Structures are given as C-alpha cells and as structure tokens.
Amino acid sequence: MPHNIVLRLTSYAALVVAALLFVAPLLFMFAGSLKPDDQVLLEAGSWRAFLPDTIAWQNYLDVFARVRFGRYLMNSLFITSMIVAAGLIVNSLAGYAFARLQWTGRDILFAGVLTIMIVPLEAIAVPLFYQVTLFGWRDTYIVQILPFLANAFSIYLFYTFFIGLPRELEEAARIDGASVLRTFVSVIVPNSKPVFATVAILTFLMQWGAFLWPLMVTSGEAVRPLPLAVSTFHSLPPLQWGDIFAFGVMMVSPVLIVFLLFQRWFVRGVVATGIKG
C-alpha cells in the first residue's frame, strides 16, 4: 500500500477518533435526557449508555415545571443576540477604521487594543462592578451588554480581513462620490460576510456560556442568564439527573443551530482571518 494512502487513512482515523471524543458527552446528555431518571447513570460506563432503552420526554417537562426555564432563555438569548448584533456594528467600524483610514493616533490606539487582548475579564471585574454599582445599573440588562459591545480580539479579526481587501473596491466608490461610511457599508461589508459570520459565532459561544459577570451582577430571576440557572437548578433538591440533562441539552441546542446555520461562512472566515485551532 503507498505511503501517502497510508498516511491519509491514519490521519482520518485520528480525525475520527478526535471528533468521538468531543461528541460523546454531547451524545450522553442527549441519551440520558430521554431516560427514566433512574436509568440514566445506570449503564454509564458502557456504550449502552449512548442508547436510550425507552423514552422519556417527560424530563424535559420536568424541567419547565421546575424553574422558569422560558424567562431564562428569553433572558440568554436577548442579551446574547443584543451584543452579537450591536458587536458586529461596533467592532467592524472600528477594524475598518484602523485598517483603511489615516488619523493621527492610531497606531499607538491599535497597539492598545492588541494589549487588551490579553487582559483577562476576572483581571477587571472587581473595578468594574465598583463601577457600574454607581451607575445604578446592577440587577438590568444594560450591565450584562454595555460593557461587552466592544470587543478587542474582535475588532483584531475584522482589521485583519479588511487590510486584505482590495484597495480598488473603495477607490472606484470614492470616484462615484461615496462617502467613508457609504464606502463601508455599501462595497467593504457585502465582500466581509465570512469574516462577520466568524465574529458573531465566536461572540455567540463566548456570551452564551458566561457565568462569573452574570453571577457577580445580578440577584434575581428577571433577568439571569441560563449558565446561572442551570447551577442553580443542579443544586434544586431532589437531585433528578434526567431533568439535569435535559436542561443541558435545551442550553446547548441554540449554540448548535448557530454554528450548523454559518457554518460554511465560519469556516472560509477562519481561513481568511488566519486563525489556528
């Protein structure tokens, strides 16, 4: 057998081997959520555990009679939605302007944000609670979206593709008397959809599953995200891992449809961008 025949093979045999791995929790809370509660830790260290003997939907009815699962997705998925969509219009002016336009500054600002890459949440988080405790804003939406509208690594990724587009796609819109802001929407934003698809993916994950901010912000069940609901609803005497698993895989479903519905734009904005992973 070739070498390089050899080679393919092993490689797609590791491919496998590695997506198994990332699925297979995945795959056993989706299995577990339609078992009796009883069931569902019974044959964990099987593959039976993968293969639901019967199905019980009722876990996940369990889960809307026991919380008010409904307030908490709307509550993920209006925050997570608000910074996504305000995000995308923030942060790619932003690359656009450091990418095309001349001003004074803004080399030494562009440096700036490149440092902030590195500068962790939990670095900033203390300052920042002090901060918007005196606004008054704790307890609201507008803390958990205000202060993660902008985003550096963001903005880092839409510099990186816009310094790759063609000069001449603005030059002929400067010639028909297009403005900078007309330039940008009309001839930059349609030829940058995968590098949009890609931020707002990686946005979308980020903001869906946060947990500390949420938790040091807010106090009641109005307008908690879903990470903080489904530790809560982990500690909800009895201990039901049926219901349990139901509430990860309902969390779990929006990121899923996400990422399958920009999939093809995530992955041609990956190799644009240059991101390794």
The other form holds:
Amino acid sequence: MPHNIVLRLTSYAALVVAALLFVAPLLFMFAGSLKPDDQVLLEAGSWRAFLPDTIAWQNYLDVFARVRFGRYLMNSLFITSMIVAAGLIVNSLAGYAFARLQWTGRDILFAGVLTIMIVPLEAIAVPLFYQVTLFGWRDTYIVQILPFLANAFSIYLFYTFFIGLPRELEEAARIDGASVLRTFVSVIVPNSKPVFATVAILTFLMQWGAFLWPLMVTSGEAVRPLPLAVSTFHSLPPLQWGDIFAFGVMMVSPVLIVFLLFQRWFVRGVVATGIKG
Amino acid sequence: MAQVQFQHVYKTYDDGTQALVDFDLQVQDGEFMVLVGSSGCGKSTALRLLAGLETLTAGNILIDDDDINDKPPQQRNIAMVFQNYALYPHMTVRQNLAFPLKMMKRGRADTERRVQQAAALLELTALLERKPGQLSGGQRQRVAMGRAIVREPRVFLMDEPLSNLDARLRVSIRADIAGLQKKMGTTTLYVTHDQVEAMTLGERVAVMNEGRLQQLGAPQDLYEKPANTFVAGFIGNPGMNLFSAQLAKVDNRIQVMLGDYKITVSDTNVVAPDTLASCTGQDLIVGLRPESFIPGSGDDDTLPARISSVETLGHEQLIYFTAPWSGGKTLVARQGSLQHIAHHEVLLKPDTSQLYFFTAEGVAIY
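One more: the block was the form predicted alone; return the form predicted in complex with the partner chain.
Time for the whole complex; same chain goes first.
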C-alpha cells in the first residue's frame, strides 16, 4: 500500500532526525576530545566539529595529569553501585510490601510515598545537610549513599510490576510452605527481572551524574565522585575544552556501556512497568 | 488424611460483600467432596479460607479437631491445585515438584525419591527438565497435581483445575484425578462450577448459592431429591424445568392446574399424592426434568408447546419451547426422536410420576 510506505518513510525520517539530535552532542564531545585545544572552539560552529582532523590522545593524557581520574572513578563506581545494589533490595521489598502484604496504614503510607516522588532533592538538601552534619557524616561515602537508598520512584516501579504478577504464584508458594520472605526471594524476584533491570539502570543513570549533594557534603577528592572532578577544569586555568571533552567521554562511557548491555532488559522493563521512557 | 470441618463460617469482604454465610460442612477422612455453584457463590472463598489465603470473619475451621484459624498457610499442611496451575515459570518441572519438599527441609535423597515417584505416577518423567512454558495445558495440569501430591498433605484443595482444558482432555484428566484420589486416599475438596464434573467426581457434593450451602449429599440424591428450586435448576444438564401451578383434588386424584390445562399426578409420583393433598389451593412451583417429557398424542395429560429452538446432540434432541401453560418461561425437553423442527407445534406428555413440587419460596415438598 503506497499510503503505508509513505507513513513508514516519514516515521523513519523522523526517527533518524531524532536520533541525530540525541547523538550529535555525544559526537561533538567525542570529536572534540580528540582535537588540540585551539581547534575545539574554532571549529565548534561548523560541521567539522563532529569530525576530528587528526586523532590526538593528548587530551586524555592531560586529564590523568591534571586530576586523579582513577580515584574519582573508583569513588563514583563504589557510591553508585552501592546505591544501586542496596537500593534494589530496599525498594523492591518496600514495593512488595505495598503491593501484596496486608498491614494497617499501608494505603496512607503508600500515598505518602507517591507524594514524595514530586519533592526534588533541592527542596530538602539544606535540612538534610544539617542533619548529616549533626551525625558527623560529612566527607564520607555513607553520606552519599544512605540518603538515596530508599527511592519513591523505584518503590513505585516495583509496586506497579508486583501488582501485575499473578497472585496465585505467591499463594502457591505460601501453601507449599514458603514464608513471606522466602516467597519473595524464591518466586517473586526470579520472575521480576525486567523491573529489577529497569530500576537498576535508572538509579545508575541518576546517581552517576549526581553533583549538587556531593558538592555540599564533601570537600576533598578522597570521597568525591566524577562529576565534581569536572569542576577542577573550570577552576584551574587554563580552561581547556579538549581536556573537558576527554573527561566527559570517559565519564559517560560507563553509562553508555551499562545502557547498551542492559538495553533489552530496560525496554522490557519499561513496557512491563508501564512507565514512559 | 484428615477430617475437615467448617463450623458456622462467615466471610464478609471489606466492601460488605458476604461471600459465606453460616457455612457448615464436614468432610470425612479420605472423602472426595465437591463444592459446586455458579461464580460468586462462595465456593472458592471456602477453599481459600481453608488454605489460609483469606481470613474468616466468624466461625471456625478445623482439620482433625485442630483449630487452624490463626495458622498461616505454610503451617496447615495442605496442598492446592489452582485454576491456572500457578507453576513457577522460572523453575523446571523437577524444581517445581521439589519446591514444597525443599520448604519442608526434606533431605536431597528423599526429595529426589518423591519427585521421581510423583513424576512416574503422573507420567512426567520425560518432562522433568522442561519449564512450564514448554508444556501443554494437560501437562501443566499434571505438574500442578504432582506438586500437590509430592508432599503427601493432609488435605488436597482443587480450585477448578480442569476449567482451562479443552473438553476432551477434561474428561480424561477428570478420570485421572478420581483414580489418583482413590489411590492416595487423601481428603479432597474440589471446587467447580460445572455440575457434570461435580456429579462425576464427588462422593458427596455441596451445592452453594450466594454464600450459603443449599444442599449436601451424594450426587444421585441431589438429582433425585433436590432440596430447593436452586438445586433442582442447577443439578442436571439441562437443569429441572420450573413453572408455577396450583394443585386441586378432583375425584380423589391430585391434579396440577396449569391455566387452561391440567395434568393428573400419578400414584407412583416421587412426591406422594397424599403429601400433596395438604397443598391444594396453594401457589406452588412444579419441577419436571427435561428427560421427563415423552411425546404426546393428544390424550389426557398431553400439553401443547411451540418449539423455539432445537439442539441436536446426535442420539437425542434438546427442544426449547414455550407454552401457554409455562407462564411465559422457555422450558426444555430431552427427546430421543430426532424429528423436531424449530417453530413447529408439538404435543408433550409429562411423566406424571416424575413431578417435583416446591413451595412458592422454593423449598422442596417431599
């Protein structure tokens, strides 16, 4: 049908344009990271911005010379993976308790959790800062991990997934002799891989780029994550865009790798939990 | 093996729906009890209460005089087969069968031995390494049965286990279930909405409606002596025809007055004419099974009818008809002759020894 072909061509064209729009900044950054500093800004306004003339790895070497990239990377990896791993446990258990267990005050508390979803970190950052200072937690890993374990949006994602699982599965497990926790571990979790993958990826993406909170609660590079290292390039002249781009590429790469590895799960999870990507 | 008792059990849901009202039932040791009724009658609720999947509002449930009201499902030692089988999709058949044993902390050797036994009994040995998604409906059903029997529970619960199977498979698995239950001798509560299934499987059948037990008895008793109009209409395929009438005593014979028509109750009727004599002049409901109509030839006790539709079953026909004496209701007759055609007039002769009578409130008169 000609009508269908036109429709397909139009939608493909639209998708290509959208894809280019999303890829362009990454390409710009990657190309820029391979150029000498003087060329980066010079070519920024032309199509050449997306193509390096020569491949020069100097910027990458500069990054390692100017900041302790390895330290920052390890900090970021540790903090983010702790938040992801512990967050999966905490939030999935909470989601399950809201979705399946009967207890007094459940619905009110769940409404509270849903309300928290719309409160941004910026709104609670100052009192939270005050609190962690009282605890003496500043300049530690725990101050960057603990406040982000329980996450209202993650709980909501788990809740919507669990509520859609056939109830009989759990009932069968209970009758077969499994306790609530055992049912969760042996029956629910193995059948909920998509939502675990979705929450893991979303949490990783969100936490990898965390900037404001680490900036508030840390001061030395010993525990600071990658996004704070980038400020070093702005605060220590000369301002070299090639270095910043090289740093950006190295910082974004783990995110891209995680996304590409788990893309299939991610898509399935988004479909299963009904969230919009 | 165990005896199960429901004692004055009530279940009211949060929205006020009464699922069970004063439900009393005693299931004997090793008995195959079927709970039957249309959807929403409370039969599944009774099963779920016994399983511990729901909490009762009032009353008691006992297994062998052991009050289990406050026990969680895992402490009741019962096994349940669900309508959709509820097999664990991520586990192989072997792991599905072994799961309850694992929860009971049985040793590896004992678990393996029992799994093999159950698999052999249900012809699942060749399927042990498959996952539920790779099995047919009948195979899944057998795995669900296997998971129930492997732990040798005190009571089997089955919640419409055949309703997802096609008709032919249903008949063969029905026989398997009956055989298996006999072999194991485990007390069984089986829930179904299909009265044929109930009649063929149950040693006793409990007919339920709107959360109340309507009648409890052997299948044949329910068919031959229904306690009320609900049971009369529910048991039998199709159920009993029910229509309004009055009784009159003419020349020492009891006659059923149907508007301009009348039929004379036979002396050998299921309800003795002497019993009916005291009911003359009252508004009653008359019941007549579809198989109790014989072709008439215009003599006494023959009633005219107009066929509205015909279902041919090969060896017989079901004739749906309306009649001036049926009070506007469509009735059904089972006829051995295959000659009937829709929209034709026909004469039917009720077997006047097979007339049932109920009060206007629907209670059977015997």
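Each form is matched to the other, and the largest set of C-alpha atoms that superpose within 1.5 Å is called the rigid core. Note that the structure is predicted; figures quoted are calculated from it, not measured. Numbering follows the first chain given and starts at 1.
Once both forms are overlaid on the rigid core, the distance between the two CA positions of residue 209 between these two forms is under 2 angstroms.
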